[in-house]
Partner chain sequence: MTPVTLLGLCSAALAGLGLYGMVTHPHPLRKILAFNLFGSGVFLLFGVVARRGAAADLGGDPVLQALTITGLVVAFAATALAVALLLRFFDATGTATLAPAADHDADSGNP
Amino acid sequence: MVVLLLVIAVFAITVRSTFAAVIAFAAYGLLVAVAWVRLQAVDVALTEAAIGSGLTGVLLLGAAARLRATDQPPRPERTAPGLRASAAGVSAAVAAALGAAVWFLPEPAPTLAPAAVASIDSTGLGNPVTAVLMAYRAADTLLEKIVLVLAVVGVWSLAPDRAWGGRPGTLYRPDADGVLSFFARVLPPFGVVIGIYLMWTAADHPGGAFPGGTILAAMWVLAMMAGLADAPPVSSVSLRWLVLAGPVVFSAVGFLGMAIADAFLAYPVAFAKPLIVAIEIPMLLSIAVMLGMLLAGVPQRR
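Now I need the structure of the chain on its own, in the form predicted alone.
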């Protein structure tokens, strides 16, 4: 598998066709996800498949389609041989350093896994990964979602004055007989069920709001690219509430912890699992909406 990964990675970097490079990138992400499964890191595999291959692949396909629509192909820039050699040397040095760091790890490798498992009963959860993300380092997880909100605001802020408050991205025309329309009608029902299931089962099994929300976002973007749905205007109050719902509920539960458990984002043992699930549900919706709007792009039409 390692050889196959290297071959696909080299092909994705060196091939001149944009679409071929994107397809190779998506295939590379799926193979990396399989590798994580073989390493028994199913949560990481889900994230890699949903974000590294699925959502990023959709984003790159959209970019490739826009590049193909241009009348004149971009003129390739010539890079000096010395600069190329320097870039290759730095890349090889970084790869060698990373490889050495892994190769010379002490036996057994340092890990906090035993400590995490030993305290998992206090969270009411059965999945150690969810316990780490939502209990042990919940503040980091909350800040990640706030960063995502700021990213959405940043993209919206790039809109020209005439389009401020309007709809982002391109309005695609539906093709009733197209392959994309077929998949956009068939896949979303399954994607919605899988996304909700991944969020709901994360308490005791691999999953979570982020991979679940990513799948929901991918289904939404697929419907928009097929012309079966349109992105909402960024001035929509409902849209803005959906963007903020997850971080607001997450923060509210955190402050509640100061009153009932003596610390921000601390959960009483008896209510830990219900409170975490109460955070995950709005977070699923917020992540799906934010990722979908990020992929839709800058507001540019009314």
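Next up, the form predicted together with the partner chain, please; the one we just looked at was the form predicted alone.
All you get below is the one chain by itself.
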């Protein structure tokens, strides 16, 4: 397992073709997801498989296809051997320092698990990771959503003047008999159910709004790629509200916490579970829309 991880990583870094590197990276992401299962972190494994391998893989693959012409530059750019050697030296030193940090980790290991478990009871949740994300460290989760919003705004603002506020990507002509079109019709009903289930089940079992939202986004992008649905123009008001729904509801509940509980993002014990569900549902929608729009990319046309 460790050997396989290292071999694929070395291949992804050293192989000549950008395409091969990207595909190796997607396979590497799946292996890392297995490593997370071995580390007893199933929630992280689901997120890694969905985002680290799936979405990042699709994103890089799309970019590699667009940049294919630059794969073999006419005048091959070579990194100077001196730079190469010193980079290798610095990287080896960083790896050795990290390895030493692992080797000399304190015994017994410090842990916040008891503190996290102690606060679970007041949330009505059974999955400790979800409880940490939604209650114990909810501020991180809120700020992470805001990072996503900023990334979406950043991608949209890269639009050229002629396509300002327009639709991302090219318009695909549907091939009604094509296999893509078939999958884009058959998969979404299942994908939508699975996505919502992953969000809902995260209360007590491994899952989460992120793996769930990723699957919803994948279904949407599939429909766009098959030409069954066109990407919305980014100036659309309803699209912008969908992007903002999750973070706005999350912050609103946070401020509500100052009034009815004792702090920002604190939940009164009696309503903790309903409030968390009320945050998670718009959050799932926002995550799906934001991830889909990040994959679709910069607006290209009106």
